[in-house]
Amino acid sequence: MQADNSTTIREFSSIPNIPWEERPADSSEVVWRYSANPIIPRNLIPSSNSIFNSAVVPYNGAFAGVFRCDNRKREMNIHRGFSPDGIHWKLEDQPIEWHTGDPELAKFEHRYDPRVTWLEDRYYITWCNGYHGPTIGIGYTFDFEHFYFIENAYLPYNRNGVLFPRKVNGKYLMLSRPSDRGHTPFGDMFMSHSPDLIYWGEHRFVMQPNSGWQSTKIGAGPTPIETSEGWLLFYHGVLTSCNGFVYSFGATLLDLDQPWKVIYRTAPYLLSPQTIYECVGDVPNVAFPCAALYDQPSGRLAIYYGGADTVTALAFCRIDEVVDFIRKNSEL
């Protein structure tokens, strides 16, 4: 059954039951961690080795999501899940079954790092899909019961495909990071346009790695959030240390009408791996954001991120403080 458009739009602009915890009294951080992290352990379902880098949206007065679950064969796939409060989750042990009329799209290599975006009249899912190498798969659902695979957006190799929540200048927009088969030695962010979510072109450069915590590569995180100051985009950045990659995240403001143009960009990170569940796991030193819930009336934001490629964690902030921090600490 198709979702009620007006009801769901209200859900996305106002989320009075957004998961929330006030900033600790002794903290001055713009983004602060949930004190009961991680909210999803690696073994929540019988088949999982790890559950991380996952996407959450409000749904029917509660919450639903699409979750990266690497199984005990170490296959990478995505599962659906539901929660009454955005913190306590029940996930399906079996991966999502995708309906498609094209047998070429039914071939499975891997699926990982999903994002979910409410766009027009349905929930669109983008993920890193295996098709002779990593590319961006696009599908949709109305009800988180039935899932439909549309197409792969790009030629391999590509990662971090993130849709905008509305058309801009009459076209759909998606951020991505062209890559290679392995752990990319380069990492610029680009934007592409589409008339129909199938054919993508008009590729525009957005930004490249900068210094410090974002010096190796960058990639879009949660669905961009529209504000009066511009599109607020949380993104991850990677530093190459003497002991390997370190994934942190910051944020940028993009022009509302030409979103490939960067207005401000954080020089310091907003959150870096510092806790045990971010520093110790299958891939140490990773804080990787994939979803953000925004309650517009209160200005509260809840950010879901993967910790050490093993568990799912939650952080909080207020949108006015984040925007102010970006403006005051920008380095393009």
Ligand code: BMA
Contents of the next structure:
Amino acid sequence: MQADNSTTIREFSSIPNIPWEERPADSSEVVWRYSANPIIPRNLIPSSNSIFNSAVVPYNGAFAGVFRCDNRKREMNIHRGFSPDGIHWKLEDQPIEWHTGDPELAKFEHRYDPRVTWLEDRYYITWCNGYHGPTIGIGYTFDFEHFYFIENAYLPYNRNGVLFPRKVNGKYLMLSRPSDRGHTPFGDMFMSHSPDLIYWGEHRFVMQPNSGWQSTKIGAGPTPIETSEGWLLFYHGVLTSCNGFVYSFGATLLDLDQPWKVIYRTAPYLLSPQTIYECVGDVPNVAFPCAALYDQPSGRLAIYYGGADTVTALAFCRIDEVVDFIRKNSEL
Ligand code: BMA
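Form predicted in complex with ligand BMA, following the form predicted on its own:
Below, the chain from earlier opens the complete complex, with every other chain and molecule after it.
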């Protein structure tokens, strides 16, 4: 299918300086961890208790991002950051200030788990926004200097709002996971359509928890990536153990023209919390992806994920291998 703005998408998909490390010689993993993880420690900036579940994009030949920083009062907010190589980051100590004409929207409850998506002519940011409970806030920036808050997309309660990087059939698309005010012991993924990124409707069911690592709830991760086999979407899945929730991630391929239709979905996880920085922290046993960089010419992918709600980590894979794995290990 022809992209609405194929030139922009193609240019954006070429990241020759994508962070990268080859799979270790003794590993057969489809997704492997960066050997110097975590790349962002919890105390990178003076105000932070933890920095995790964050999103990055290529920017001006280097990288920029929006980062979930919980501060030392344990308030959740989003900070901007920049990096020459996608690995070593400088983050602003102060949270992003959002321009909005509506004082009602400016009231702060919390902001967390941002995603960032290059769409048409700017970087859109979606996040879990506190407005009488969690919902999905949508904003944008052109330059990572000035940030504009558009609106809340849905009624509360909702989490994990993830935009598609282009219109499909003339409409903007967003994945989300209706939830509750608390720690939500359930959760299916839905997709909504919008003509203008303000009004959202035509809600379609995408998929539900099934078994094992994804038996309690699921939620979209990074911005979906367009491939000839379908939209590649990494998503987190949650298992309820005697010791609480365990967050792993897998991937699915969604139909290119009707992306609420699931073609394949991983039965085994791609990555589950197994290292010390995924198993030990403020919330143990969490690997939570919010961004993936994709260098189309080389097929290399770099996935950014939060470890144990405390630090930010990096993992790598190759698009052909991951697509092949999803197809061969799929249970719908
Ligand atoms: C979810 C979100 C994530 C977090 C996860 C594990 O509900 O709040 O930010 O990583 O729980 O605590």
